[in-house]
Amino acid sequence: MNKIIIASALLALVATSGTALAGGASPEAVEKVVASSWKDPNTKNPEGAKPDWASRLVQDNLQKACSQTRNQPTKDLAEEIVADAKASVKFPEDGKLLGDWKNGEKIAQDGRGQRYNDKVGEPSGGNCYACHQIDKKELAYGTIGPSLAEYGKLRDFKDDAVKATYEKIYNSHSTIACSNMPRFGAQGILTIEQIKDVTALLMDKESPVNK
């Protein structure tokens, strides 16, 4: 249901706010450069895309919403967001949301996945370092994102905070509309063990991101 709304409001949004972008492009003019760029021989690139390349070309209604709306989505449609990136997230089938925050570490500090050259059937990382601050006693991280240092300690490791984690982790949109951070669960970039792994790394109180 709420994938419906959300496709609804963005019909609207086409149809109210023009077909203008940014230097005047229009929507079709855009998507078919990057479409392109993407799948066609060049220079760079003279094979063209691997062919499940393609299917990144193709935006679900989420990142429709958020792009039409250039994150800013409206309180309503903010609210369909979130609750449909919440129905999304699966959890652990024991019920137990923390894992092994050693390999959370790891995952952390891990950036193979989703890249042209990565070999097909290897683990993901999470390459969460690109963006947060985490352990502080590593000296390089990306400050696109806040720092998570302390962060379990910052909740009083408290259950329902382990949850939120999880979820946000799983799926990034069920805390924030558009968020710019991964759906790392939601669009299979690691498995559901991992992101319980990554979680213990934030939330468990052994972890050095905690001392």
Ligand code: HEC
The other form holds:
Amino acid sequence: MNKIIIASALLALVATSGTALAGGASPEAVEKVVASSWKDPNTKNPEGAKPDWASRLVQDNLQKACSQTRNQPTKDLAEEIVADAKASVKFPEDGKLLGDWKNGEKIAQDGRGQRYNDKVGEPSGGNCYACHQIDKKELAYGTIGPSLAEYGKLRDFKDDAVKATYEKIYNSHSTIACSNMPRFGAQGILTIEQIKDVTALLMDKESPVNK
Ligand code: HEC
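Please supply the coordinates for the form predicted in complex with this ligand, as a counterpart to the form predicted alone shown previously.
The next block holds the full complex; its first chain is the one shown before.
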């Protein structure tokens, strides 16, 4: 009996928050729902979300702009977002944008990092295959992003394409204002070395992606 009561209470809750959001809830109401959903992801910490999680509940300006315009910013706002994202890109000190594609493949396959049970500061993966086809030999991939098979070959391995690829991975909003791809460098998910490695996975002539 209790279970039924709890289940219907939960259903009612889901139904009301769903309706409220669909009807265009106030920003304050949305904030409240978000904050309460993540109040205690760590049962060892009854005070609430761990600091690294709590910080992720606050939207930065780019996320706010894209949420508020439902990913359709005005032309001027879109240009501003893209320019800011471009300016955020940090390039390797040695000027070499291509790292080790073998390591890049491992990073592209690796979905670890930034989860509840991952230690803060340990290297994360890029989880690229979750959204992209990359090496055609890998059969498990997602389709949220376009296929990246033969990526370098299709771009004639040109230097400006290498640079554009590095920039896209470092900060995906450098090409599309409200991109759906994570900002790997700008958000500190991948290091510069790791970004060089995944850039090589896509752009190195020797990478199996281009065979
Ligand atoms: C959550 C899904 C997601 C993940 C994870 C993801 N991407 Fe993407 N990616 C996208 C989407 C969606 C696009 C299409 C354009 C956009 O929204 O930015 C894209 C576009 C790209 C492009 C540009 C493609 C083109 O034709 O211009 C490259 C290059 C790219 N991704 C590389 C990567 C790499 C490398 C990784 C892993 C380090 C990665 N992506 C992880 C979703 C993702």
